[in-house]
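Next comes just one chain, in structure tokens: the form predicted alone.
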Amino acid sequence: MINADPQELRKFEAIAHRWWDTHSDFKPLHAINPLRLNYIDERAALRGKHVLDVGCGGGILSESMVRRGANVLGIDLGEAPLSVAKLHALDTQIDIHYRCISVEDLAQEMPEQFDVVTCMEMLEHVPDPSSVVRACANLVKPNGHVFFSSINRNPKAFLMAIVGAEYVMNMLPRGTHEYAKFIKPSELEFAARQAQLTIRDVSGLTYNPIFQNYRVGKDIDVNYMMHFTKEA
């Protein structure tokens, strides 16, 4: 069985045409992209690296990594987001590859083929996050880098990521997230350790509603990013 929730796939299929509209439902994704791109590049030196972007959606992070000099393959199980990603790459003349395939199937096909694997804002949308973590670990080369981002599971995260972002400030469509699917950093670190990945950093992404901007810091109460390496 494919590790995907049909309802989640339909959710993103329905709004895929707005993926590159910086004033749409994906505005927060565009806003945080420079931060997560720098987070990855500072730790993995993207130029010249073979990179896999898992759950790439419409290609916002994938394209930005190409612009930093990486050779990128983006994968997703959503046909509509991938179509948007491919069309945008044609429009912007970006040399990038996309495939509609699960990360687990790709891990069977291309084990240890990538210098860097990214899986951002995806784990909280799949039935079995640990399966994705294992597949990412299988896909990265020894001494390679794996990056995840997700949302913490606690009352503050519920208030900020669901009540605040979806119902008060209308930053995201209602129903984008389910609290029960949020993942504590300790849970993600445990799954990564079980997959033979070593943690190197955990950092938070916080939003300032007054200045309407994001920053990377030590506060991991809500959104966070984690960096792992695979030992040789």
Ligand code: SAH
The other form holds:
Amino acid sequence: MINADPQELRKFEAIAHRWWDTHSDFKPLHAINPLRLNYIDERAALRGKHVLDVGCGGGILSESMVRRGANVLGIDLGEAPLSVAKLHALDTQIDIHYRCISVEDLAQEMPEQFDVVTCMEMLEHVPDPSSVVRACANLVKPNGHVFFSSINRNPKAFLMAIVGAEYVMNMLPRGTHEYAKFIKPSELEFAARQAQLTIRDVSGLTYNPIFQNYRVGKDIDVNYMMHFTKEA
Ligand code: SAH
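Having seen the form predicted alone, could you give me the form predicted in complex with the named molecule?
Complete assembly follows, chain above in first position.
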């Protein structure tokens, strides 16, 4: 059985053509990209590294990591997002690889082949996130780096990520996120620890609606990123 929710995949299929439009539903991903890219690069020194981007979508993060000198494979189970990613890479003449394969299947095929595995804004769309965490842990080399980002589960996250972003500010299409699928950092850390990953950092990504910008900081109440390394 494949660890994917067809309804979740359809949500992204439907809007994939707007992936690289920085004023579209994907505006927030474009806005946070430089911040998360720096976070990853500062911790894992991307230049020359073999990187796997899980749930890469249209390739916003994947392409930016190539620009930092990484060798990137992006995987996703959405056909339309992957087509957009491939076309965009042709357009920008960037050397990158994309495949439509589940992270669990790739873990069977390429165990311990990557220096860095990134899996951003994807776990909260998957039926069994801990299976994705385990697969990412299998794919990374010993001493390699794994990065996740997701949305915390508490009343403030509900207010900001669903009511605020989808209903008040109209930043995301309604129904993009389901509260019950949000993941507490402690839950993600537990799943990672079970998979032999050691936590190195957790940082928040906060949105300032007045200045309409994001910053990385200590507030992990809503959006957050986590950095792990694999025990040798
Ligand atoms: N990681 C990218 C895209 C996030 S959008 C970024 O942060 O820029 C979420 C992506 O997860 C979509 O492209 C969607 O197709 C993908 N996705 C959802 N469920 C998935 C699954 N079970 N396996 C692989 N990809 C999945």
